[in-house]
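Just one chain is shown here, as C-alpha coordinates, and it is the form predicted on its own.
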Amino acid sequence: MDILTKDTAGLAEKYKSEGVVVVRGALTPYWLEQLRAAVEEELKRGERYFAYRNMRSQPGIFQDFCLHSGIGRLVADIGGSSWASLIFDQMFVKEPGTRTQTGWHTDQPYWPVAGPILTTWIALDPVDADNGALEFIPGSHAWGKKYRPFTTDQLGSFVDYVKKDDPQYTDMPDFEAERDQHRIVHWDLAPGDLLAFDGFIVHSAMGNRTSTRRRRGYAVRFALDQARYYPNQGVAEWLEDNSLSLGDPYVSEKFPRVFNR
(Lines of atoms letter the chains of each structure in order from A and count residues from 1; the text may use other names and numbers.)
(Lines give C-alpha, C1' and ligand atoms only; values in the text may rest on other atoms or scores of the structure.)
Protein backbone atom coordinates (compact mmCIF):
# COMPACT_ATOMS: atom_id res chain seq x y z
CA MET A 1 0.00 0.00 0.00
CA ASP A 2 3.06 2.25 0.09
CA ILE A 3 3.91 5.01 -2.38
CA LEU A 4 5.18 3.26 -5.50
CA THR A 5 7.93 5.65 -6.54
CA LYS A 6 10.93 5.83 -4.23
CA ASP A 7 13.55 6.86 -6.80
CA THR A 8 13.75 10.66 -6.81
CA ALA A 9 17.23 10.87 -8.37
CA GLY A 10 17.65 14.21 -10.07
CA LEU A 11 14.31 15.58 -8.90
CA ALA A 12 15.63 17.53 -5.90
CA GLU A 13 17.95 19.69 -8.01
CA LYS A 14 15.29 20.31 -10.63
CA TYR A 15 12.75 21.15 -7.94
CA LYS A 16 15.18 23.64 -6.39
CA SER A 17 15.74 25.46 -9.69
CA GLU A 18 12.33 25.12 -11.35
CA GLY A 19 9.99 25.02 -8.36
CA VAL A 20 7.98 22.17 -9.90
CA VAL A 21 8.60 18.56 -10.94
CA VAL A 22 6.46 15.66 -12.10
CA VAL A 23 6.70 12.16 -10.59
CA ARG A 24 5.32 9.54 -12.94
CA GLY A 25 3.40 6.60 -11.51
CA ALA A 26 3.81 7.78 -7.93
CA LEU A 27 0.77 5.95 -6.55
CA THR A 28 0.09 2.26 -6.29
CA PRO A 29 -3.22 1.03 -7.74
CA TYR A 30 -4.45 0.53 -4.17
CA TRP A 31 -4.08 4.18 -3.17
CA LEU A 32 -5.34 5.41 -6.52
CA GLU A 33 -8.61 3.50 -6.18
CA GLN A 34 -8.98 4.37 -2.49
CA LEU A 35 -8.59 8.09 -3.16
CA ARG A 36 -10.97 8.00 -6.12
CA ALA A 37 -13.64 6.40 -3.95
CA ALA A 38 -13.02 8.86 -1.11
CA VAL A 39 -13.35 11.83 -3.48
CA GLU A 40 -16.67 10.54 -4.78
CA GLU A 41 -17.97 10.17 -1.24
CA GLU A 42 -16.82 13.67 -0.33
CA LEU A 43 -18.52 15.19 -3.39
CA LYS A 44 -21.91 14.13 -1.99
CA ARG A 45 -21.66 17.09 0.40
CA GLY A 46 -22.30 19.41 -2.56
CA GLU A 47 -19.83 22.13 -1.53
CA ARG A 48 -18.34 24.94 -3.67
CA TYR A 49 -15.20 24.16 -5.64
CA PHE A 50 -12.61 25.40 -3.11
CA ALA A 51 -14.43 24.15 0.01
CA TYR A 52 -13.27 20.53 -0.14
CA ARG A 53 -10.28 20.87 2.16
CA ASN A 54 -8.68 19.46 5.30
CA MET A 55 -10.44 16.13 4.90
CA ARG A 56 -7.37 14.53 6.49
CA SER A 57 -8.45 15.92 9.89
CA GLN A 58 -11.08 13.17 10.14
CA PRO A 59 -10.42 9.41 10.29
CA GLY A 60 -10.73 7.80 6.87
CA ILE A 61 -8.93 7.26 3.60
CA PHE A 62 -7.59 10.80 3.26
CA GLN A 63 -6.05 10.70 6.72
CA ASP A 64 -4.67 7.21 6.14
CA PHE A 65 -3.05 8.30 2.89
CA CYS A 66 -1.45 11.42 4.39
CA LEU A 67 -0.09 9.58 7.43
CA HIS A 68 0.67 6.08 6.21
CA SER A 69 1.28 6.01 2.45
CA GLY A 70 4.91 7.12 2.59
CA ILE A 71 4.23 10.40 0.81
CA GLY A 72 6.08 12.29 3.56
CA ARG A 73 9.37 10.66 2.58
CA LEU A 74 8.78 11.43 -1.08
CA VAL A 75 8.14 15.08 -0.20
CA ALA A 76 11.25 15.35 1.99
CA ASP A 77 13.41 13.76 -0.70
CA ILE A 78 12.19 16.10 -3.42
CA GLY A 79 12.33 19.17 -1.19
CA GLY A 80 15.77 18.32 0.20
CA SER A 81 14.41 18.37 3.75
CA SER A 82 15.17 16.42 6.91
CA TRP A 83 11.48 16.27 7.79
CA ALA A 84 8.00 16.98 6.48
CA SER A 85 4.92 18.03 8.45
CA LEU A 86 1.36 17.77 7.21
CA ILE A 87 -0.55 21.04 6.77
CA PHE A 88 -3.78 20.17 4.96
CA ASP A 89 -5.23 18.40 1.96
CA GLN A 90 -7.66 19.57 -0.70
CA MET A 91 -9.48 18.15 -3.69
CA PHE A 92 -10.13 19.91 -6.98
CA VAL A 93 -12.78 18.39 -9.24
CA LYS A 94 -13.49 20.05 -12.58
CA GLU A 95 -16.51 18.43 -14.11
CA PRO A 96 -17.03 18.37 -17.90
CA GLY A 97 -17.99 21.81 -19.18
CA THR A 98 -16.37 23.73 -16.30
CA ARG A 99 -14.63 26.08 -18.68
CA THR A 100 -13.52 28.68 -16.12
CA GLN A 101 -9.76 28.96 -15.75
CA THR A 102 -8.43 28.93 -12.19
CA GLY A 103 -6.67 32.31 -12.09
CA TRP A 104 -2.91 32.78 -11.88
CA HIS A 105 -1.81 32.82 -8.24
CA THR A 106 0.71 31.68 -5.66
CA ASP A 107 -0.44 29.61 -2.69
CA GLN A 108 1.77 30.48 0.23
CA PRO A 109 0.74 34.12 0.79
CA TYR A 110 -2.65 32.76 1.90
CA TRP A 111 -1.09 30.71 4.74
CA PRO A 112 0.55 31.66 8.08
CA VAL A 113 3.90 30.15 7.14
CA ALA A 114 7.31 31.55 6.21
CA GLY A 115 9.80 29.16 4.64
CA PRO A 116 9.46 26.19 2.31
CA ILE A 117 6.07 24.65 1.60
CA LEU A 118 5.67 21.82 -0.91
CA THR A 119 2.36 20.79 -2.46
CA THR A 120 1.75 17.41 -4.05
CA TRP A 121 -1.05 17.40 -6.65
CA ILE A 122 -2.12 13.90 -7.64
CA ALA A 123 -4.00 13.14 -10.85
CA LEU A 124 -6.91 10.76 -10.28
CA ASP A 125 -7.97 10.94 -13.95
CA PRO A 126 -6.04 11.51 -17.18
CA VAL A 127 -5.26 15.25 -17.26
CA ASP A 128 -4.38 17.35 -20.29
CA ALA A 129 -4.89 20.81 -21.75
CA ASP A 130 -8.48 20.01 -22.70
CA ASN A 131 -9.80 19.00 -19.28
CA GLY A 132 -7.89 21.24 -16.89
CA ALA A 133 -4.12 20.78 -16.77
CA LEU A 134 -2.15 22.91 -14.31
CA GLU A 135 0.20 25.50 -15.79
CA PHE A 136 3.36 26.82 -14.13
CA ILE A 137 5.96 29.52 -14.68
CA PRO A 138 9.16 27.62 -13.79
CA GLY A 139 11.57 29.56 -11.58
CA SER A 140 8.94 32.05 -10.41
CA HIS A 141 9.17 30.63 -6.89
CA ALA A 142 12.58 32.32 -6.64
CA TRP A 143 11.47 35.80 -7.73
CA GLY A 144 11.14 36.93 -4.10
CA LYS A 145 7.59 38.20 -4.75
CA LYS A 146 4.76 37.82 -2.25
CA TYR A 147 1.66 38.33 -4.37
CA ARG A 148 -1.46 39.65 -2.69
CA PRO A 149 -4.15 37.07 -1.83
CA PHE A 150 -7.49 37.46 -3.58
CA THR A 151 -10.98 36.04 -3.40
CA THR A 152 -12.60 34.06 -6.20
CA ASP A 153 -16.09 33.20 -7.35
CA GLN A 154 -17.63 29.73 -7.30
CA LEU A 155 -15.55 28.60 -10.28
CA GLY A 156 -12.22 30.20 -9.41
CA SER A 157 -12.33 33.50 -11.27
CA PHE A 158 -10.80 36.61 -9.65
CA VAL A 159 -13.19 38.76 -7.58
CA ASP A 160 -11.15 41.11 -5.39
CA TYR A 161 -7.90 41.47 -3.48
CA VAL A 162 -7.69 41.10 0.29
CA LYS A 163 -5.06 42.72 2.56
CA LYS A 164 -5.08 45.65 0.16
CA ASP A 165 -3.15 47.94 2.51
CA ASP A 166 -0.60 45.38 3.70
CA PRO A 167 2.82 46.43 2.36
CA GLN A 168 4.29 42.94 2.55
CA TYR A 169 2.27 42.03 -0.56
CA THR A 170 2.29 43.22 -4.17
CA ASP A 171 -0.55 42.88 -6.68
CA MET A 172 -0.44 39.94 -9.07
CA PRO A 173 0.47 40.90 -12.66
CA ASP A 174 -1.87 39.83 -15.45
CA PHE A 175 0.12 36.76 -16.43
CA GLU A 176 -2.58 35.62 -18.83
CA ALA A 177 -2.12 38.81 -20.84
CA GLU A 178 1.67 38.37 -20.57
CA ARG A 179 1.82 34.74 -21.70
CA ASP A 180 4.28 35.49 -24.48
CA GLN A 181 6.70 37.05 -21.97
CA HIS A 182 7.10 33.91 -19.83
CA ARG A 183 8.02 30.27 -20.16
CA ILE A 184 4.79 28.48 -19.25
CA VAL A 185 4.71 24.69 -18.92
CA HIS A 186 2.18 21.98 -18.25
CA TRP A 187 2.27 18.20 -18.21
CA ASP A 188 -0.22 15.68 -19.47
CA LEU A 189 -0.76 13.34 -16.51
CA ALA A 190 -1.88 9.75 -16.19
CA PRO A 191 -3.83 8.62 -13.13
CA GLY A 192 -1.37 8.22 -10.28
CA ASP A 193 1.12 10.80 -11.59
CA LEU A 194 2.07 13.48 -9.08
CA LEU A 195 3.12 17.12 -9.40
CA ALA A 196 5.30 18.54 -6.62
CA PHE A 197 5.53 22.34 -6.50
CA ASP A 198 6.72 25.18 -4.29
CA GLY A 199 4.32 27.40 -2.35
CA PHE A 200 5.55 30.51 -4.17
CA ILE A 201 5.48 29.27 -7.76
CA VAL A 202 3.08 31.14 -10.05
CA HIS A 203 0.53 28.72 -11.44
CA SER A 204 -2.96 28.36 -12.84
CA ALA A 205 -5.27 25.63 -14.11
CA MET A 206 -7.02 25.46 -17.44
CA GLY A 207 -10.76 25.03 -17.70
CA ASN A 208 -12.39 21.73 -18.58
CA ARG A 209 -13.47 22.22 -22.17
CA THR A 210 -14.57 18.63 -22.67
CA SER A 211 -18.14 17.38 -22.54
CA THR A 212 -17.35 13.91 -21.18
CA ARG A 213 -14.07 13.84 -19.21
CA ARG A 214 -13.76 14.73 -15.54
CA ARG A 215 -10.60 16.08 -13.93
CA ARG A 216 -10.18 14.96 -10.34
CA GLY A 217 -7.09 16.16 -8.51
CA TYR A 218 -6.05 15.59 -4.90
CA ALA A 219 -3.54 17.97 -3.30
CA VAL A 220 -1.65 17.63 -0.01
CA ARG A 221 0.40 20.50 1.45
CA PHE A 222 3.54 19.93 3.53
CA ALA A 223 5.91 22.16 5.51
CA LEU A 224 9.64 21.42 5.19
CA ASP A 225 12.42 21.84 7.71
CA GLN A 226 12.89 25.62 7.47
CA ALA A 227 9.16 26.43 7.60
CA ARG A 228 8.20 28.70 10.47
CA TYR A 229 4.90 29.85 11.94
CA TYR A 230 4.02 33.45 11.10
CA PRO A 231 0.38 34.23 11.97
CA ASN A 232 0.80 37.80 10.67
CA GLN A 233 1.00 36.35 7.17
CA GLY A 234 -1.89 34.92 5.23
CA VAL A 235 -5.67 34.96 5.42
CA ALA A 236 -6.37 31.35 6.43
CA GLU A 237 -7.17 31.69 10.13
CA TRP A 238 -8.09 27.99 10.25
CA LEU A 239 -4.37 27.21 9.72
CA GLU A 240 -3.33 29.13 12.83
CA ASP A 241 -2.35 27.21 15.96
CA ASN A 242 -2.36 28.69 19.46
CA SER A 243 0.13 26.06 20.61
CA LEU A 244 2.77 27.66 18.35
CA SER A 245 4.63 30.92 18.89
CA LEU A 246 5.84 33.31 16.23
CA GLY A 247 8.85 31.77 14.47
CA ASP A 248 8.33 28.22 15.74
CA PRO A 249 8.83 25.33 13.31
CA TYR A 250 5.49 24.62 11.67
CA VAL A 251 5.02 21.35 13.51
CA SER A 252 2.45 20.57 16.20
CA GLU A 253 -0.29 18.14 17.14
CA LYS A 254 -2.49 19.94 14.61
CA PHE A 255 0.25 19.80 11.95
CA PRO A 256 2.02 16.50 12.63
CA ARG A 257 5.45 15.53 11.40
CA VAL A 258 4.84 12.67 8.98
CA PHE A 259 8.46 11.98 8.13
CA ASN A 260 11.70 12.55 10.03
CA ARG A 261 14.99 11.51 8.48
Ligand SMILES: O=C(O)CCC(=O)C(=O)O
Second form
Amino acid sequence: MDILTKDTAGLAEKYKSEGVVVVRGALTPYWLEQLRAAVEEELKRGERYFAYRNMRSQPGIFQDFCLHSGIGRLVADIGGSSWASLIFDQMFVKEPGTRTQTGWHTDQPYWPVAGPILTTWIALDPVDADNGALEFIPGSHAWGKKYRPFTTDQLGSFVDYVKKDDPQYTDMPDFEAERDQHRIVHWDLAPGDLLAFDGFIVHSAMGNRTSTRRRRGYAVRFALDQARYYPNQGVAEWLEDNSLSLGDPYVSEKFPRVFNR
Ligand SMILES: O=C(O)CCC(=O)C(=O)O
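So that was the form predicted on its own. Now I'd like the form predicted in complex with the ligand, please.
Next comes the full complex, and the chain you just saw is listed first.
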Protein backbone atom coordinates (compact mmCIF):
# COMPACT_ATOMS: atom_id res chain seq x y z
CA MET A 1 0.00 0.00 0.00
CA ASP A 2 1.31 3.40 -0.95
CA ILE A 3 1.34 5.67 2.02
CA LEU A 4 2.39 8.92 0.38
CA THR A 5 0.23 11.07 -1.82
CA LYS A 6 0.26 10.16 -5.49
CA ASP A 7 -1.21 13.48 -6.51
CA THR A 8 1.77 14.70 -8.52
CA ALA A 9 -0.07 16.04 -11.58
CA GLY A 10 1.75 19.03 -13.02
CA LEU A 11 4.59 18.85 -10.52
CA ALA A 12 7.23 17.38 -12.85
CA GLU A 13 7.01 20.25 -15.34
CA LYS A 14 7.18 22.82 -12.61
CA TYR A 15 10.05 21.05 -10.90
CA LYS A 16 12.01 21.03 -14.14
CA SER A 17 11.65 24.76 -14.73
CA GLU A 18 11.70 26.07 -11.15
CA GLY A 19 13.93 23.51 -9.46
CA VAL A 20 11.59 23.43 -6.46
CA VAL A 21 7.97 22.45 -5.82
CA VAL A 22 5.76 21.98 -2.79
CA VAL A 23 3.62 18.89 -2.28
CA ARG A 24 0.84 19.54 0.20
CA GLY A 25 -0.13 16.80 2.62
CA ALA A 26 2.44 14.35 1.27
CA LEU A 27 2.62 12.29 4.44
CA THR A 28 -0.03 10.19 6.09
CA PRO A 29 -0.61 10.83 9.83
CA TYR A 30 1.10 7.49 10.48
CA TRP A 31 4.42 8.51 8.91
CA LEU A 32 4.24 11.99 10.34
CA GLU A 33 3.96 10.61 13.87
CA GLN A 34 6.64 7.98 13.24
CA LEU A 35 9.12 10.56 11.94
CA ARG A 36 8.40 12.99 14.74
CA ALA A 37 9.03 10.26 17.29
CA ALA A 38 12.23 9.22 15.53
CA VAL A 39 13.50 12.81 15.51
CA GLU A 40 12.81 13.16 19.24
CA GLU A 41 14.70 9.96 19.92
CA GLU A 42 17.65 11.12 17.80
CA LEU A 43 17.77 14.50 19.53
CA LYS A 44 18.66 12.73 22.75
CA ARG A 45 22.19 12.46 21.33
CA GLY A 46 22.43 16.14 22.20
CA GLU A 47 24.07 17.28 18.97
CA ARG A 48 23.23 20.44 17.06
CA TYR A 49 21.66 20.99 13.68
CA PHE A 50 24.06 19.75 10.92
CA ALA A 51 25.28 16.79 12.98
CA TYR A 52 22.19 14.66 12.45
CA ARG A 53 22.66 12.88 9.18
CA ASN A 54 22.56 9.44 7.58
CA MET A 55 20.27 8.07 10.27
CA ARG A 56 18.81 5.85 7.57
CA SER A 57 21.96 3.72 7.55
CA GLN A 58 20.79 2.11 10.82
CA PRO A 59 17.67 -0.07 11.10
CA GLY A 60 14.75 1.96 12.41
CA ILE A 61 12.03 4.37 11.43
CA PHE A 62 14.15 6.59 9.20
CA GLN A 63 15.36 3.58 7.23
CA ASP A 64 11.85 2.16 7.00
CA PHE A 65 10.56 5.45 5.74
CA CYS A 66 13.25 5.79 3.06
CA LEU A 67 12.90 2.22 1.83
CA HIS A 68 9.25 1.33 2.32
CA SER A 69 7.06 4.42 2.45
CA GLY A 70 6.70 4.89 -1.28
CA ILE A 71 8.74 8.10 -1.24
CA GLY A 72 10.99 6.74 -4.00
CA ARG A 73 8.07 6.69 -6.42
CA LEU A 74 7.04 10.23 -5.48
CA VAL A 75 10.60 11.40 -6.07
CA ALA A 76 10.87 9.64 -9.44
CA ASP A 77 7.50 11.09 -10.51
CA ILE A 78 8.46 14.64 -9.60
CA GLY A 79 11.96 14.33 -11.01
CA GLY A 80 10.73 12.68 -14.23
CA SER A 81 12.99 9.70 -13.64
CA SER A 82 12.69 5.96 -14.15
CA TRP A 83 14.48 5.19 -10.88
CA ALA A 84 15.58 6.75 -7.61
CA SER A 85 18.47 5.73 -5.36
CA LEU A 86 18.89 6.78 -1.76
CA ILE A 87 21.88 8.95 -0.90
CA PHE A 88 21.37 10.03 2.70
CA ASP A 89 18.94 11.63 5.08
CA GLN A 90 19.36 14.51 7.49
CA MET A 91 17.26 16.23 10.10
CA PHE A 92 17.26 19.95 10.71
CA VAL A 93 15.84 21.15 13.99
CA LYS A 94 15.71 24.88 14.63
CA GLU A 95 14.58 25.27 18.19
CA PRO A 96 12.85 28.51 19.31
CA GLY A 97 15.39 31.30 19.56
CA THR A 98 17.83 29.79 17.02
CA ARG A 99 18.18 33.05 15.18
CA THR A 100 21.01 32.05 12.87
CA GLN A 101 20.13 32.04 9.19
CA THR A 102 21.41 28.98 7.31
CA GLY A 103 23.46 30.77 4.68
CA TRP A 104 22.65 30.73 0.97
CA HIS A 105 24.17 27.66 -0.63
CA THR A 106 23.75 24.87 -3.17
CA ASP A 107 24.01 21.28 -2.04
CA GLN A 108 25.44 19.27 -4.86
CA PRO A 109 28.96 20.73 -5.03
CA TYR A 110 29.51 19.08 -1.63
CA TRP A 111 28.70 15.60 -2.95
CA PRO A 112 30.49 13.25 -5.38
CA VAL A 113 27.60 13.06 -7.83
CA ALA A 114 27.11 14.56 -11.29
CA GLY A 115 23.60 14.68 -12.72
CA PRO A 116 20.22 15.05 -11.08
CA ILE A 117 19.78 14.92 -7.34
CA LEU A 118 16.45 15.64 -5.68
CA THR A 119 16.00 16.44 -2.00
CA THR A 120 12.71 16.00 -0.21
CA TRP A 121 12.37 18.24 2.86
CA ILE A 122 9.40 17.33 5.02
CA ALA A 123 7.89 19.70 7.55
CA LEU A 124 7.23 18.02 10.89
CA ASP A 125 5.89 21.25 12.45
CA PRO A 126 4.06 24.25 11.00
CA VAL A 127 6.77 26.29 9.26
CA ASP A 128 6.68 29.95 8.24
CA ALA A 129 8.88 33.03 7.94
CA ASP A 130 9.01 33.44 11.73
CA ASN A 131 10.29 30.01 12.68
CA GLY A 132 12.72 29.10 9.89
CA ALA A 133 11.15 28.70 6.46
CA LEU A 134 13.44 27.65 3.63
CA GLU A 135 13.94 30.21 0.86
CA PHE A 136 14.76 29.44 -2.77
CA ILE A 137 15.76 31.24 -5.94
CA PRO A 138 13.60 29.44 -8.52
CA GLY A 139 15.41 28.59 -11.74
CA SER A 140 18.88 28.95 -10.18
CA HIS A 141 19.41 25.18 -10.53
CA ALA A 142 19.74 25.77 -14.29
CA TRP A 143 22.31 28.58 -14.15
CA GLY A 144 25.10 26.06 -14.77
CA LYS A 145 27.09 27.39 -11.80
CA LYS A 146 29.00 25.23 -9.39
CA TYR A 147 29.45 27.29 -6.27
CA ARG A 148 32.44 26.65 -4.05
CA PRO A 149 31.65 24.61 -0.93
CA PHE A 150 32.22 26.24 2.43
CA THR A 151 32.31 25.16 6.03
CA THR A 152 29.78 26.42 8.53
CA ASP A 153 29.44 26.37 12.26
CA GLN A 154 26.99 23.93 13.77
CA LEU A 155 24.18 26.46 13.38
CA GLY A 156 24.77 27.00 9.68
CA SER A 157 26.69 30.29 9.55
CA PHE A 158 29.46 30.68 6.98
CA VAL A 159 32.99 30.01 8.30
CA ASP A 160 35.33 29.60 5.30
CA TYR A 161 35.52 28.33 1.74
CA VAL A 162 37.12 24.97 0.97
CA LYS A 163 38.59 23.86 -2.38
CA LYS A 164 39.85 27.41 -2.77
CA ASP A 165 42.08 26.66 -5.76
CA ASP A 166 39.79 24.23 -7.57
CA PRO A 167 38.81 25.85 -10.88
CA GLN A 168 35.59 23.86 -11.29
CA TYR A 169 34.01 26.08 -8.62
CA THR A 170 33.13 29.76 -8.54
CA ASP A 171 32.68 31.82 -5.37
CA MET A 172 29.11 32.39 -4.39
CA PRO A 173 27.68 35.89 -4.72
CA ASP A 174 26.32 37.48 -1.54
CA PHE A 175 22.70 36.62 -2.27
CA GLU A 176 21.58 38.09 1.03
CA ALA A 177 23.01 41.48 0.04
CA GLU A 178 21.44 41.31 -3.41
CA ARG A 179 18.03 39.98 -2.43
CA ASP A 180 16.23 42.66 -4.43
CA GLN A 181 17.88 41.41 -7.65
CA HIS A 182 16.33 37.95 -7.39
CA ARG A 183 12.96 36.29 -7.25
CA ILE A 184 13.03 34.65 -3.83
CA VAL A 185 10.23 32.38 -2.68
CA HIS A 186 9.27 30.53 0.45
CA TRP A 187 6.21 28.52 1.45
CA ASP A 188 4.35 28.36 4.72
CA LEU A 189 4.11 24.65 5.41
CA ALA A 190 1.81 22.45 7.45
CA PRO A 191 3.12 19.29 9.08
CA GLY A 192 3.36 16.62 6.40
CA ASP A 193 3.91 19.06 3.52
CA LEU A 194 7.00 18.31 1.47
CA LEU A 195 9.37 20.46 -0.55
CA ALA A 196 11.19 18.79 -3.46
CA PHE A 197 14.24 20.64 -4.71
CA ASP A 198 17.18 20.21 -7.07
CA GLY A 199 20.75 19.69 -5.84
CA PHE A 200 21.90 22.85 -7.60
CA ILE A 201 19.17 25.27 -6.52
CA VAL A 202 20.34 28.26 -4.47
CA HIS A 203 18.59 28.19 -1.09
CA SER A 204 18.85 29.17 2.55
CA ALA A 205 16.81 28.79 5.74
CA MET A 206 15.65 31.62 7.95
CA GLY A 207 16.35 31.71 11.66
CA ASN A 208 13.72 30.78 14.21
CA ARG A 209 12.74 34.10 15.75
CA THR A 210 9.91 32.68 17.83
CA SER A 211 10.21 31.89 21.48
CA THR A 212 7.84 28.93 21.47
CA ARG A 213 7.52 27.30 18.06
CA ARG A 214 9.92 24.53 17.09
CA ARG A 215 10.85 23.90 13.49
CA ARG A 216 11.66 20.28 12.76
CA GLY A 217 12.45 19.27 9.18
CA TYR A 218 13.45 15.90 7.76
CA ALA A 219 15.39 15.86 4.48
CA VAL A 220 16.19 12.87 2.25
CA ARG A 221 18.49 13.11 -0.78
CA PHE A 222 17.97 10.93 -3.84
CA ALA A 223 19.88 10.38 -7.08
CA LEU A 224 17.85 10.09 -10.29
CA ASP A 225 18.31 8.90 -13.89
CA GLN A 226 21.66 10.10 -15.28
CA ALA A 227 23.15 10.66 -11.81
CA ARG A 228 26.75 9.47 -12.01
CA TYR A 229 29.49 8.81 -9.49
CA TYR A 230 31.88 11.73 -9.74
CA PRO A 231 34.44 11.64 -6.92
CA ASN A 232 36.35 14.59 -8.47
CA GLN A 233 33.67 16.79 -6.96
CA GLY A 234 32.66 17.23 -3.37
CA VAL A 235 33.96 17.35 0.16
CA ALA A 236 31.85 14.56 1.67
CA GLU A 237 34.19 11.56 1.64
CA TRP A 238 31.57 9.53 3.48
CA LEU A 239 29.49 9.64 0.27
CA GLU A 240 32.25 8.01 -1.75
CA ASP A 241 32.04 4.33 -2.59
CA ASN A 242 34.96 2.12 -3.66
CA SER A 243 32.59 -0.29 -5.37
CA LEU A 244 31.80 2.45 -7.92
CA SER A 245 33.98 3.80 -10.72
CA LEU A 246 33.96 7.31 -12.14
CA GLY A 247 30.87 7.67 -14.34
CA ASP A 248 28.90 4.73 -12.91
CA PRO A 249 25.24 5.29 -12.08
CA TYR A 250 25.08 6.38 -8.44
CA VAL A 251 23.54 3.13 -7.28
CA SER A 252 25.19 0.52 -5.07
CA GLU A 253 24.68 -1.48 -1.92
CA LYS A 254 25.49 1.69 0.03
CA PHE A 255 23.16 3.83 -2.11
CA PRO A 256 20.29 1.44 -2.90
CA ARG A 257 17.69 1.91 -5.57
CA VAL A 258 14.45 2.56 -3.74
CA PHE A 259 12.29 2.75 -6.83
CA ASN A 260 12.51 1.33 -10.33
CA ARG A 261 9.76 1.90 -12.87
O1 LIG B 1 16.36 22.94 7.04
C2 LIG B 1 17.33 23.66 7.07
O3 LIG B 1 17.52 24.40 8.02
C4 LIG B 1 18.31 23.67 5.93
C5 LIG B 1 18.01 22.64 4.90
C6 LIG B 1 18.93 22.68 3.73
O7 LIG B 1 19.62 23.61 3.47
C8 LIG B 1 18.98 21.49 2.87
O9 LIG B 1 18.26 20.52 3.14
O10 LIG B 1 19.76 21.50 1.91
